[in-house]
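Encoded as structure tokens, the following chain is the form predicted alone, with no partner shown.
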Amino acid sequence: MVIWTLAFGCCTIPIVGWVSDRLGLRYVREWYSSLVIALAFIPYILLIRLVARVGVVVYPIPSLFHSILTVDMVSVFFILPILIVGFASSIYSTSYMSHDTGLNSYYTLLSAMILGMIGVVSAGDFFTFFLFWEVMSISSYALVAFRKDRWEPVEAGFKYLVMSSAGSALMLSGIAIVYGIAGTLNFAGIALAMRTPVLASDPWLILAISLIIVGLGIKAAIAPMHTWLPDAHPAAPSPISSLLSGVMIKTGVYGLLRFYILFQTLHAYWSLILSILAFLTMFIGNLTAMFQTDIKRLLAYSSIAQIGYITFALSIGTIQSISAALLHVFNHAMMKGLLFMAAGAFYHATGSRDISVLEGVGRRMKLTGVILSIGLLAIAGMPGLNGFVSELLIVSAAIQQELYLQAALTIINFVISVAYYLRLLQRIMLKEPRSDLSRVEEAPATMIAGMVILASLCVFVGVYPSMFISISELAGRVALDIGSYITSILGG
């Protein structure tokens, strides 16, 4: 299974890299990394195919919880994205992270955060999941501030860490009132048991599922809980800013969309409230990008907003909006990793993430800037690559369900983000370069290698979208067909 191979990878990655340090081997515990990540793979094709013949695949963890992982099309949804972006990044690193010490750790943490990642979207109870949620959340922490001699990624990294914290002890105690009410972890027992009127009623569900929202909405940077991300994300390591931006913040969003489904019986409540932080999350996150002078922070500002446009469509709750959310959430983490590598190589060449600085960087690093030229129209829309489908079916699923005012505020929203991608792609492409930019050089290989990956499934799923649209519809329809999950697992 997937989690195990990484499993076997946080085992042996630290005896690859005191090995071959002893040995004097350059880079053979970072292609050791990326192989373990690659061989991940193989069973998720395997695991793809199961899912595909019995629906929802159940594995049963002893524990005093009786406590079982279970994936189904959803999951298997999210575990893609995961495991490309991981990839990239752990090849993306061997040249970037070549001249910091404490990689043994550094390869060790990455593995155990995209380990954490798809354990929590494969989890089938509140235990797995929390237990699997904390994996993930001590693993980035570390790298967050992983560079320790300087003080920035200290001070994000801590203040990412009290958050994080914070958000899941709410998230804690909201499990705990679940339990209370529903007396069971498991996912399908807690939606069964909210098929009973009385337990439904119970006012004390909606402090745990606002407690719960509150947790899961730190993790997935939803305003006004989001002051977190664009400290960490413009301080960590360009390759965990890929992960983090890319792929980390959608386990929230997962959360959110599994909880969403089981507590079916408050779906007005829930989507209120996920309308309400969507619009916030969206003009927080647009309008204070505009007025970002670091390219990282600009990013991750960035990644807010896109955030917002996933929640919105998540609190339609349609088949067709869910399907839309699912597929940005793929397209989101293709663009915004590929960007935060591209930022990364600029910051590689030249040591600054000031755009004044970087300005005309791009006409020097001519293969870097193409590939941020892709991120950058991908994001913003452009037809014909991946950004443009994803956004265009959110709007669709808010005009099929009338809500013409939010579709509007959509696409106003879409149209600011659009305004500060296309001056950072003038800025970066067409300005002329500084004079201190003269000697600047190309990425290095496995860099770019990371980047094109990346760039490459941006271009794909534009040009050839229907596969894609028809994966994440059914995903879409699996998400919401709660009765056929509960059988799945409960039997009957």
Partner chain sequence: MMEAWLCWLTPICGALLTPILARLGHKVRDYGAVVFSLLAALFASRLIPIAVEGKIIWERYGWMPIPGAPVYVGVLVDPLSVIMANVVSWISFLIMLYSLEYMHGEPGLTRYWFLMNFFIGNMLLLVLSDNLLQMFFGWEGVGLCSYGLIGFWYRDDRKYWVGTPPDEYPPSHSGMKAFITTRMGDVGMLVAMLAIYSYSGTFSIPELQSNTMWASTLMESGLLTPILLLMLLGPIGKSAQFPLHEWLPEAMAGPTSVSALIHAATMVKAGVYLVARIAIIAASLTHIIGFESFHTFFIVVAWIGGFTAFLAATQAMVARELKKVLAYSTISQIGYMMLALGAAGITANFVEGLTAGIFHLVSHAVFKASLFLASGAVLHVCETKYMDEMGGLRKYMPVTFTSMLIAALSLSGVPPLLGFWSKEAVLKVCFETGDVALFVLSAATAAITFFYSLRMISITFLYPKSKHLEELEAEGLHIHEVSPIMWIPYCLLAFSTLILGVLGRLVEEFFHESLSHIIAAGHLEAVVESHGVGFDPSIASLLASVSALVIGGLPGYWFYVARRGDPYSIVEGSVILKAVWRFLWNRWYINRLYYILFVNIPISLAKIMNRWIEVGFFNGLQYGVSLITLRLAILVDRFMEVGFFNNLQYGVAELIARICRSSRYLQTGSLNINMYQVSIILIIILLILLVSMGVL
Contents of the next structure:
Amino acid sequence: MVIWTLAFGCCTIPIVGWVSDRLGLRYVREWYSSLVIALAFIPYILLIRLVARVGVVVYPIPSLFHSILTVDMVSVFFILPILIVGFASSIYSTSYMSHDTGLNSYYTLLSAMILGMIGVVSAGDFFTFFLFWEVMSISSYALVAFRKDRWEPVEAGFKYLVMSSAGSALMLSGIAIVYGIAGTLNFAGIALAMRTPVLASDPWLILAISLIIVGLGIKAAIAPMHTWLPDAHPAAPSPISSLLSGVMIKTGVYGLLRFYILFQTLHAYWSLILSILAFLTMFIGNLTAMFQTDIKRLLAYSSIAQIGYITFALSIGTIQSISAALLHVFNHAMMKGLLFMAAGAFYHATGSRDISVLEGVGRRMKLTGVILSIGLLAIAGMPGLNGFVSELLIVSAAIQQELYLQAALTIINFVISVAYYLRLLQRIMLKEPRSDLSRVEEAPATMIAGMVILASLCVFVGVYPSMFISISELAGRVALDIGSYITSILGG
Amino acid sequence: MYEAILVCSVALIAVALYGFYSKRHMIKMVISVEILVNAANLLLIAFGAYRAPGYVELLPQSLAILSISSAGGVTAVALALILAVYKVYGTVDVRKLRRLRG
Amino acid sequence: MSLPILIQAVLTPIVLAPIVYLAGRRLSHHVGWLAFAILIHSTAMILMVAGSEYLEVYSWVPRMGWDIGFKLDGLSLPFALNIAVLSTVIAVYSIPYMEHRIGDRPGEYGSYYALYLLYAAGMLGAVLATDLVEFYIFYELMLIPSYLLIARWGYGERERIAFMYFLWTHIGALALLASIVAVYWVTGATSIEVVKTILRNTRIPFQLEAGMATAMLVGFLVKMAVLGLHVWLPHAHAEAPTPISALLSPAMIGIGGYGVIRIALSFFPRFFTAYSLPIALWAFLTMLYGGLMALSQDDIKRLLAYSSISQMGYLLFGISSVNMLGVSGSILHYLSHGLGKGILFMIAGILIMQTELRSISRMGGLASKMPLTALSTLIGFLTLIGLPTTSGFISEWMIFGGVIRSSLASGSMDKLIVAILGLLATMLTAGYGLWTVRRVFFGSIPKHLEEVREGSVIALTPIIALAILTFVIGVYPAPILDRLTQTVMLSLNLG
Amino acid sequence: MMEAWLCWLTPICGALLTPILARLGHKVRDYGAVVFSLLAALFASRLIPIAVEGKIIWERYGWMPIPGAPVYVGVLVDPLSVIMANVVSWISFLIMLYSLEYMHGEPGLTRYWFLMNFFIGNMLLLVLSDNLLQMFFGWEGVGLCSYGLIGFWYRDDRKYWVGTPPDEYPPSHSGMKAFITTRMGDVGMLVAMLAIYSYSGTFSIPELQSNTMWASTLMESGLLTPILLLMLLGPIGKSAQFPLHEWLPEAMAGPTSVSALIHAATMVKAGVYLVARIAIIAASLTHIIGFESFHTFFIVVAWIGGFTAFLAATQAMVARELKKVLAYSTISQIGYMMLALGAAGITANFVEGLTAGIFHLVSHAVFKASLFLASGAVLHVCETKYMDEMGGLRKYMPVTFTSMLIAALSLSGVPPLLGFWSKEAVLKVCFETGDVALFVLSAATAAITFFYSLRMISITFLYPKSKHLEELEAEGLHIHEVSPIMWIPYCLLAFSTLILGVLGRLVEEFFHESLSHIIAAGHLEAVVESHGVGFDPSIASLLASVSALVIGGLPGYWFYVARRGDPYSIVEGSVILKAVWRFLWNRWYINRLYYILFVNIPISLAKIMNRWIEVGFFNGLQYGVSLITLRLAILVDRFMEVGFFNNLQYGVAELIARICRSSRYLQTGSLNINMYQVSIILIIILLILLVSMGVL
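Can you give me the structure for the form predicted together with its partner chain, which would complement the form predicted alone we have just seen?
Complete assembly follows, chain above in first position.
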């Protein structure tokens, strides 16, 4: 089991850390935590095979009443980027965080956060969902504000904490109301209960949905609830930024997807809300990103925009669009993880995140520069890299549903985003350095290794998307097939 | 009876939201979070009772307990952060925390 | 499955690009020869199967029905040949030029040639592609390296211009993408041949067809830089490093024309027949506008850039005829424009290298100092003017013949008038061409050019090679024309 | 028909070999080039028997495989092409010979020999071609060579400049002008060719002659005459006929041998040749689609010819440069040929008109080549191009004088020289058309021709020695006869005009005989009614030529040979005459008009467009609109900096930038406001849901 591996890691990392500190061994803790995450791949692969065979795997959690983990294709698809980006950022942290103190707690929190995210996407009822949600959230609060003696992480962390915990509470209220209506916290049970059309216009249900959308929306940084993100993501240490931007906000998306499926009588309304929010998010993200001077802040806004695309794809609600959204979740995790790591590498080397200071730094740090270019081109939707494939699928899903206006708006957003990605590329890679960068050196090997993992996946998916397209399509099909979901969990 | 509790908890939600945008003291913000969590807990308990009158419904109550404990964790982190903010900024006025913008 | 020949031609440069990059550090500017060798290989691969129609298909994303295929038929042959030959000879030309441009920074040669190879491979892939998605990927793949090449080694405000270039063509490409997606949902296929058959056999509403065709046309015409969509071109072509200008203008922008013929025209013949006159008019205006603008330029590369706009007008003009003669003429014109403009841009580079000048008004009398250059310039312009015995004539008469035939066939007097006006616009080409030759090479030599010498042999050899090719095709076009007209007639169903 | 192929291939090969021969030495290159032109001439003469027998040989091979309408490469050997080929190749050979000495020591001779031989090859290609497209190759090839040779002295030394003062043009400009002007005609011709091709699916001349479908289809759509007239534009340009005649006077900037070869004897005749070809095709088709269908075309040809003849002749009266007199005279004489061909189509007797045209073509080629070569010798000796800087050369250069006199008299149509017979034939056909105005015009031209010929000869040879020559002698330069290798060619030509002149009638008969074969091969005689002519044409034309000689000769003799009056003072004295003089001197102001129309306007238009549209459309808009209303202009003024194409982009970019910057204000940084947003969106979602579900 993936979760148990990580939970084991959470428990043992502080011990290993403490022991190695005592013995004066360097990097043992770092390598240990990377190893734990890497080990999680083994149960993950077994899990995939199981899911492929069975469809939905149900694990009861002992000693917690009725709480279960249910893993289907969608969950499996979400776990993959979490593990990959988690592993990459863990390796990356080895040198990136080497000057910080309190690393025991850092790595513990890191694996707790990964644990939380995996738990969220494999939860089978609201209890489990909320449990892991809080594990993930609390560890991320702590990680954002990890360098707590500086002003930026503290301010951003506090804003993040207040907004996000308010979001959790709002979501919990929604969950409570849903429980009141359905009488169960189990997803399958709720789905079964929600099949009754009478419920569709129950005001309480409407309140519940609103609360849940807002609660998840805050986590997923859907505009106008995104305001914590541009603060928190740049403020966090770069490996954490890449985890936050790359995968954590996607748990919100996962929640939206899951609940979208559960409340199947409400699809039309849900789609309406989501599509409105999606375009708001896209435009705000893209337009605001345009003139950012801080590289990580720019990337943060770009994440908002990407969430907009994903939300839009969700709002269409066909198999094609859901699978496009899933593929984009994966792709965006790779690209954005990569970009934040590259930005972090520049920050690590120059001590600045200001783009005007970083101008031309790609010439000094060639490898990092090339990796950054891959990421930027991928996210700008260049064919041959992964971003293109999923963006193409999103647009084509929209056109298939004859949503021409929406497709056009999305394409306009692609164009706008290309502008700033390209400008960033140009300034980092091509300009003559404006400030003195002569002492800047290439990033350390472990940081490069973390980035290379993600970059090679970007290229691989771009060149050979076949496998990922089929998996995501399968996942999309499974996601929408609510009937067999209910049967396989509740039986009969 | 249940309706009263429900209305009460919705009112709590409103109060919390009001607190979020009117209070400048950071601890008051955290208290607003607590109020919001309590509103949710109240809803859970109320619905638990509503679904099974006269019994103790395990599921919602355990969820409520979970949420109380997690809120405790959140509050702890929040208070630590407030302390850090006070060290760095010398104030606990949330409107002074406006260096990150634009 | 046939032998993997064309895939070699396209993928070898891509795969070897990193090696060239690494070798660049060691070999400095000599790495150009390595790039040359790689491109020679690609050219040889293409020539090897140039004899007849040749098709390779590899499965890529079977779930979505996407394939990777490469097809060399009469239609893609002139394009592939032009791209292969031009990029090969310009690789040689780049050696002295980039030595001049980069100078003593050996690290940069590697990146230049690596990008150069990617660029060439992108263009080749685009014209050989058999699948819409594949086509689109290559279509964009040629954009990135060229963008980087301009932004890195261009002149003037190169970053802003490269950016503008990228954005314009990318917007065009997205319009194309939208159309491709729409076509996919209408037909359920992405293979060009299959889509064509399906579209031919189903009656889709004309409005839908017109919408898709328009989006597609706009996408391609941005790349062709016809009037109104041309804003990026004069800047990009003028400020790019000259070898890249010599690929951008003769090889790349014409791929827009290829797209129109191969994809838009074969998918939506009804649309093109219905809107033949407006398209012809648009093309005519492009010719006129480009010619007039060229007339008023003082910067030699800018002049050539505007001339390219004008020449793309010819291409579109031929396409607007929607018959075998005109369309074949357009394709051949791509080739002859490629040869002519390739020569001219390389000459511009030689002038820049030898005189450090770009302003025509500051040159003069150079014919006695650089006779070979003068002769080649004349040949280049004569090809554009369409003088018989150069390939330009063959293509131009076919274009105009096609338009006149279609106007006579449809009995449209307006179109005949446009055709005659279009032919009159060729006068402008003669005007700016010969005038430029006169201003640059004839007359007395100004003082500051007394010391100028002939360009280096390495730089002149590619030019002369192209000049010879121009005449060969001009005198004996049958080998190309034979396949071309057959393919155009059969595959596009044009009479 | 190997000879026919070799005839045009040899000089082209020779041209291509020139750079290689140049490596072997100057002598090899020079003599080699001449040998190649001799070979061409020999091959051409081997074709003569075919013409005598009146056979037609047609050979072709595949060239451009266009489905349904393939294009071939071929030769067509018939009397017309044989006559042309012989004239071209032999005169070319003589001129090449002459060049050996004339061009001796010039820099850039490799280029010269290359272009000369290339020219000869292309000219022969044009003549022998069996289809229009291939002919067009030769057509443009000779144009290109002409461009290169006019601008031979491309460095534009002042002494080579020609043109009407005060706006003189350097050689490189003249070359360009020639190319572009003729090109203008070619465009029209290309349209016509392509239109015919679209209908007939062939370019082949014999096929066009035998297949009549295309003509009747064109006829029905009413396009036949327009297309033929477009076709005519090509010959008009190449043969320097009005209105595209303005390039030829400037073409004199090239070396004289070039002027002799290209701008007098051969290339300018290409147009006449093509018109003759069209005329033959038309004649073959008349029985199908009727005579009337071609009537307009022929009338236009005749009038263009007649008018050009007169126009150029008047200009020749006042020219100051020796070569320009000859240039104008060339234009004028070609006008005669056109006139004859046009008249041929109008009159009853087609063959007669054709014969007259071709006969005049041949005789003109001979005497004009002689004149040019001789004048080249004079220029060579006197080192000036102005006639009034010569004078008294009769003493020094007797051979040149004699041959030039013979040729000039032949030009004027003095019996029994060749020119007399050919001109008389033209006048006769012209009379037969029944168009009096045309006839009078051509007769008047004949008179003027004699006048300026006399003027030219006497100013150059008979007038007292000019100051310029005295200065030259003072500098130690000896004025003397030129070397034999130079004078042999033009003496030979002058001699042949004399000999052929004596045999005049016979020559005409021969032409008539062989050309009638072609028409016969085209299946018919022109079945046309004779127009009402109340007078015997032969007598009329004889009368006209003689009286023209008298009318033109007397004043010429009076003023110039006998020098009884001073023409300059007479012109100076009279206001009207002075105005006329200025009008002629400025070439009827046509040149100036053309420059305004086709050079100044397009270039300034381009500049204006560049400034107003390319740089700022709205600027231009403002400019135009301000004339209409000031108010609107002020409005547009706001967009001053936001131009159309370029500036639209900046405008949009600026707009986007503004939106982007304003969107950043959404990120207030205040937690209170952030939470406020959350609450608001919660309420909004709630409201949307409630409304859309119909609860509210």
